[in-house]
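The chain below stands alone, shown as structure tokens; this is the form predicted alone.
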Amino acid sequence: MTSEILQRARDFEAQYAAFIPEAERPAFHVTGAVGWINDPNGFSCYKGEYHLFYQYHPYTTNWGPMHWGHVKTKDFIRWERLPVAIAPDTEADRDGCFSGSAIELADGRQMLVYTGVYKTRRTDGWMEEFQQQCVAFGDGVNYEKYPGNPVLDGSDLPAGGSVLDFRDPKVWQEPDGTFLMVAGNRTPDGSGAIRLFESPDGTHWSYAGTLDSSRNEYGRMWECPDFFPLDGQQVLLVSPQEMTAVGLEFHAGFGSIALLGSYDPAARRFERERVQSIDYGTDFYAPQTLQSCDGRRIMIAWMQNWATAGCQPQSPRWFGQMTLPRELSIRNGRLIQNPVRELEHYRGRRVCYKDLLVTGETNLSGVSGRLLDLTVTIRPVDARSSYQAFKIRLAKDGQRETLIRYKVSSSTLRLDRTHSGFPYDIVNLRDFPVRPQNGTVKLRIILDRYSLEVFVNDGEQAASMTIYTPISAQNISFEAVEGAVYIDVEQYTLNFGQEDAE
């Protein structure tokens, strides 16, 4: 039965989404039909299709009482919009349906697991927000909330666990049928921890242990956990708040990190061995993964950051987008990310340059646009350092541009969107170390209308950044600073029907 609150959101979405021309949205990155989106939720396979839900406030382009928006796809590139899935319409979630996950059940239903929020005012006037875990069941379009919600609340936490910061459940099922769930929480020292829970049926849960905790080393509250095996190792993804900058590996504020290690399923014990940033750009948060039908681990994230989300262009009726889904693997002890291979099915015209000597700034015939899959390989002319830096200017029109700069002496890559169309100053620079191979650096750059994603050295590192430069800014240039460099350039336009002409 559809509640009045949910129906109102569905009606609003259906009425006002039509006022947003598709040409004013990203071509292949997920946005809401209208309004605001943030964290990806419920990224899962259901009846042979891939479903993605997301934190959604359709009524404005600002964060508000959270609903779950909904899309699905067969190839991770073209997405079909579905009606709003759930809304804050019960006592257990009256102030918001926060982030969570989804799973297909043996009986054919899809189970959503999410954080229900309710607020109460204390006697001193301070408003407190309580977070608890809830479930809903449905058919891929319509969902009924479990009448016994919440299925987990503060009383289920271990001693000292925060009842105010307990959110973002990620659920999966073990081969023996047991359901397991990880959720973010805080420990008595105020730092983040990932709690593990188990259930025989998805509705009756009990605490099973703590997988890992920050101990105030990697930020404080750990949000949006994910936990999965990959290439013989176990990976725990978390999004810490209040990170402290550590060199160029971890930037301050809101981050996303991967903890790699081993897992003993019988003892429910995770042993952390290595920690790394997931994405080195300005806009990446709350990643979530699924296992595809052919066995790949696919990750998607909110391509935004809480520190910059208040800076929006003035005209669009939508705000927030997801990253391009990425295939994950482990190589040389690092988490590797590359665009899903399905993107290659949308490649159009190819332009290629090999062993091109660049001195100063140059434009290349046929290399331009805003819907592109562009690979640039940078090689020194000889064994000695033959140049100081190399620059790629994208989305360029004479006044505006987005800059990628590789600096030889420090082996660092810089993304700079200072002149990329933002209405006021925010965090616009990000530098991070890269690992050249015999002096060679390979960059794969995916451009959509309002974003770029850079994949370094076949996915060893990734960096995401939103931009709002007018779509008419299509030029691309290459520049060797104080010297010369050889480059290979391979560009494919990306074709999506009526957008092909861009």
The other form holds:
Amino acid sequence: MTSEILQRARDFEAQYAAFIPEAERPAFHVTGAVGWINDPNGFSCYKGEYHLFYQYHPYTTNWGPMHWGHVKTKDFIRWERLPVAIAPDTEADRDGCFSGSAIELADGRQMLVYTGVYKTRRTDGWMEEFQQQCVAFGDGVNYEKYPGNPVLDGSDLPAGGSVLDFRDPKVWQEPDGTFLMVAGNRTPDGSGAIRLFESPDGTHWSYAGTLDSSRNEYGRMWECPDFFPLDGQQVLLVSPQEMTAVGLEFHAGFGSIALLGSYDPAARRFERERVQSIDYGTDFYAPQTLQSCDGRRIMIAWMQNWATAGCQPQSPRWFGQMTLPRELSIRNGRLIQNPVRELEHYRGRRVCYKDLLVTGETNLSGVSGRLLDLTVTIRPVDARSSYQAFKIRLAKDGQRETLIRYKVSSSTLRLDRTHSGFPYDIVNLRDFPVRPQNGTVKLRIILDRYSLEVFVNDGEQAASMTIYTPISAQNISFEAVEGAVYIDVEQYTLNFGQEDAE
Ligand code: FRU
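What about the form predicted together with beta-D-fructofuranose (FRU), after the form predicted alone?
After this comes the whole thing, all chains and molecules, with the earlier chain placed first.
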């Protein structure tokens, strides 16, 4: 049965989404039908299609009582909108349906596993928010919440586990049919721990161990865990709050990190070996993965940062977007990310330059736009030649530009939106080290109107940044600073129909 609260949200998006012109949104990055979105939820395969839900507050462009918005896709690029899936409308989730995941059941139903939130006022007047895990079952459009919710609450946690910070369940099924779930929790020292739970049927769950904990290193509370095997190793993804900056690897505040190691499924023990940032840009949080029908591990994340989400452009009635789904692999002990290969089906006109000598700022005929798949390879002229830096300016007009700069002496890449025209004093710049090979650096840059995602050296590093520069700023230029370089440029326009002649 559709509750009044859910129906109201469905009616609201049906009525108002149409007022947002498609050309004023990203073309292939997911946004909400209308209003605010944050974390990706329930990214999973169901009946041969890929479903994506998201934290959703349709009524304003700010975070509010959380619903789950819903889209699905066959190719990770073109998304079909579905009505709001769930709303905060039961006792167990009356103050919000927080993040979670989804899975296809053997009987053909889709199960959503999410965090139900309810608030109560303590005797001293302080409001406390309790978090517990809930499930709902549906057919890919409509969902019934399980009457026995919550299926896990604070009493299921080991001693010391916080009943106030217990959220973001990610579920999967083992070959023997057992359901497993990881969820974020806080330990008595205030830091994060990833708890593992098991269930024979998806509704009866019990605690099965703690996979890893931050011990106040790598941030404090760990949100939105995901846990999966990849190329012979085991990967734990978490999004820590309150990170302390470490060199250029980890920036302060909200981050997302990958813990790589080994896993003994019989003992349910994870042995962490290495830790790295997942994305080195300004806007990336709460990633979640699925395994595609052809066996690829694909990750999507919220392309935003909580620290700056309050600063929004004036006009659009949408706020928050997802990253492009990325294919994951492991190379030389590092997490590798590349755009899903399906993007290539949308490539249109190709413009190519080979061994082009660049010195001062140069425009290239045919290279411009805001809907592009652009690869730039930067090579020193010869072993003795030198240059100080190489700059790519994007989304540029007479007043505005967004800069990608490679600095030779430090082997660092910079993304800088200081002059992109966004009128807020937010974090506008990020530097991170890259690994040139024989002095060569290769950058694949995906532009979708209001964002850029940069993939360095075939996915060794990724960096995402949102920009809100008017679409009329289309120019791109290249410049070698104090010297000269050779570059190769391969640009494809991305075509999604007639409206995308930009
Ligand atoms: C992460 C997060 C989750 C929570 C959700 C609420 O961005 O804080 O931990 O479930 O957002 O919207």
